[in-house]
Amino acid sequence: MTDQNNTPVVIVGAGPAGIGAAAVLVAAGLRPILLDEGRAPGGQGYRKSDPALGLNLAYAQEPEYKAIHALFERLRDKIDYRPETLAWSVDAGSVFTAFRGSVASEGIPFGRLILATGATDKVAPVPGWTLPGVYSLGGAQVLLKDQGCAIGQDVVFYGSSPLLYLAAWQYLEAGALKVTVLDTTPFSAKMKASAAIASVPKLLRQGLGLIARLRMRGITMRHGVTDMAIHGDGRVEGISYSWKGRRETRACDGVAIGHGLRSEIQLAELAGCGLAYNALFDQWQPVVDADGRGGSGVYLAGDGTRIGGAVAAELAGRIAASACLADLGHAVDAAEVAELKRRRDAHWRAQDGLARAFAWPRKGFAELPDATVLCRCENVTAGQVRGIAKTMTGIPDINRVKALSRCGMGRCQSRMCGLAAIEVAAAARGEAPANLTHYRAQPPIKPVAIPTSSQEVA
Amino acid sequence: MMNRSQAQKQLQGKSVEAGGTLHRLCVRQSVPVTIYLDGSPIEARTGDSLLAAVMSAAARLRINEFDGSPRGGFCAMGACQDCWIWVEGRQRVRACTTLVEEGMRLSTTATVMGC
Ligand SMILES: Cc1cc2nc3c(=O)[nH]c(=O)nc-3n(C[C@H](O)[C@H](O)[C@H](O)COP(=O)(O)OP(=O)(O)OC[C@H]3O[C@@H](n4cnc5c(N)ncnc54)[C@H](O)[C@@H]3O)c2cc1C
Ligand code: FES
């Protein structure tokens, strides 16, 4: 048995949620090791442009961005920070690493461990999506702001979820050519849905006036699209969709997709946490208590437990890090804690609210054409997933369809087609996607390289 | 300081970005390097990932095993994999998570590898 006291917390994910969570245990006299599959710390959302490439997004001029990254410079030397370093397993009070893709010898020992591991775009696949140029949503993003890239010169914006219309003047800000914004939500459900995002009245104020930016620009924005398809021989060179009664069809060469975030759930699940069902993100998230305890010694903060944004993420990474204090036996300042709890719960209320303004389109994969490709890694489609579901006799888990359409059982280890595909099956069986349980873990949750033998495994 | 319009003059003038499906807004101020992609040169600069120094030249990155058809990467954080490509005399690597490196030799094809 390790001395929990005297073994290290380990804490992966320098996004907001670990970032704070590290500053709390270091302000307690701690030193962390803060382990990050990325090249820099910040996390997905406030990622650092290079400074090579001279870009100058107003999102770097946040002052919620510039608080983050001047957190973690005050606390690089006094952490143990670990970049490019995968956490690909948990097991037995150790985390199992890999440095730019090659597994390390031995395992890191935890006395605690924070899991702040974010989330990754949350995909409803269309017609056509496989194609070159079309990306994630996110992945539009990170080459804008990683690589000075946009994804085409003529770029649609399609899915739902407010980081369209941020990427989308993100894009016009660098100088993209031309950008559409092709929303799945009816306009009605956004204004319904605005009591409820005003829990946080920034958030509101500036999404409004993103909308009406966009506007004045004389950017085409429609809400309430269907049946979307891209096309296109080898790479995207056009899309269709349905919109107020009609078909509409429109050249473009790049399409960015997102429908929000699905929390990166794997680690949690491997290091024993619970899971349920959070109907209104339509995706399995670890169970937490109030303070984000998850399971023995583990804690959980930030998009990987409870889509929030950066601000709630932070704050849930200060009061996780607060609760792995309080159960070490330190002191711990409770009326400090439930003022941060009362911030990060109005963050949570907003997002609620951004969750019901821009709704995952479960009416579309019932109607999603059988030749659709649902899984990107093994080629399986809608019509694939589909009959074997609707054939499968006893309870239907997704693991089951799974195994037998190979559908979620490729490189990505589901991230991609996961939930669309729990919604097809569910759908083709007339069943809730609840019922079909989630695509269970398996480490590596990336593939890895074994050094001696160059031997990749997945 | 080169600034965006002038470099996206000197790119406008490379025939091999009219292939690509990225477009490049500005230009790395570091490093100029060459990779190949199936023997065909491409000019990227230190600090380039893979994927956006190949998808800026070509149209592909890699062809799927399943039914051939060409892939170009999709989450560019490490995330949906599908932007794994063969560097000549070294394993697979990831496109998006890989930083291009002089003389790099990549190919979309395994069987060239002899793979
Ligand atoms: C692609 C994307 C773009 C976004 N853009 C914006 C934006 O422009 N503006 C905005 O306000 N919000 C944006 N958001 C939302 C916002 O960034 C998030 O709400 C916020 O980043 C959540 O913080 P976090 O700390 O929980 O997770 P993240 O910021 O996602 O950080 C998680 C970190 O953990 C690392 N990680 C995950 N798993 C492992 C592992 N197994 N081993 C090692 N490291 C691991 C990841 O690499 C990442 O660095 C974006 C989100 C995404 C996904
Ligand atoms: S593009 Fe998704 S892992 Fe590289």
Contents of the next structure:
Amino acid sequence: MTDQNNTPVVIVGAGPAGIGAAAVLVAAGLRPILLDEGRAPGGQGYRKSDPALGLNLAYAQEPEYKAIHALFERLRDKIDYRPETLAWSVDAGSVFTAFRGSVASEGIPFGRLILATGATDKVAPVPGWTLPGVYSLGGAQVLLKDQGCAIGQDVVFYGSSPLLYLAAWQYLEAGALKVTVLDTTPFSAKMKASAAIASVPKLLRQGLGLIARLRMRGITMRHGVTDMAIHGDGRVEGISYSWKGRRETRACDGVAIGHGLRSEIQLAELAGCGLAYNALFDQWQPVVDADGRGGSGVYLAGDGTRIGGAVAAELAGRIAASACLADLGHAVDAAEVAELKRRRDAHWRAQDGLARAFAWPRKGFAELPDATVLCRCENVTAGQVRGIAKTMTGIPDINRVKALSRCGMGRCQSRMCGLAAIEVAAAARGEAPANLTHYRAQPPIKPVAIPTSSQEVA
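I would like to compare: after the form predicted together with the partner chain, may I see the structure of the form predicted on its own?
What follows is just the one chain, with no partners and no other molecules.
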């Protein structure tokens, strides 16, 4: 839990970044606290299925998956691992948590804090996306990985993300009868970005290989689709979209939507880290130095800081932990850290290429029908957000739109609708999205059970 100076080190997140950070701290003789919202380590990308189900999914045989879980098992007895523990706020040098939804009676004090909070789906709403049978891309993968369940037998994977192709292949391997991939970015954009993606040759090979395997299976893939709509009476029954100047329709029983990832930044903001708009990834992200320092005693790593993928996340976790050790007075191998940065930066360059190859569909927000629901939690439409945005005077701020419309006030705290709401409001005003700033973090960052008596406090 502490180093030789009696300074607690707390890591939030047990994905690749958090596990990588823990490995470095353990090697230096520390016993960090590792908080994991999940019931088992690995994060979303390396999620373990429920052992009781006896699943044998192909992704679990990948070398990177096996390596990160083997590393954790070597660390398990040397760290204070706390699964099913949500970190819902950071304040006054403590992390406040809830175990299985029940709020802990006291915060966990820290001398150093490493945030490895990961990312969630970035979603561009379309008409009909609130119908039963529509999932985020990550949600569709979680069901498959965690429970061996598919969202349907005839599934459309829609959006703009390399994960569309991976998820489609995973569903085929798991027994789905039919999958379709509808990509909003033209294929020409992928060709232009291929040199940057090749910064990590294996990544480019894997992507091309996935597309080739899907084609060999006769899977329908469309690049550059627009005007997507989902149809059904009570649940998903089909979709329609425009492609190469014509309108196409398809029957389906499930739709997964994903336009890349959005960094989980709420805890970083509550911990006092600055935020800056990343125009390439179309979102606000924490400001850190090259070693992951985000503020006094606070370090950040992984997709919660910059979208980079699982390998880059583990490398960034190791770099951030090394910076933490150096600040605590431990000797750190500068050459080793430099090599970690070289490898991390190569993955970052590749991800920059992927961000161009799979672009956020900005034009579509201006054309989104007024009746389309943006905020599922509060049932706020695109038209309502546009109306409020157009009448704002003075300094534009998405938080004023939130206050007047309730868009982003629900259970997800703007995780699903926030980026889309900013785009719709910005388009209505004819401004750049960055001008509307970002949704301010409010604790608890996720729903927790409020105790009504002292006996209910964990």
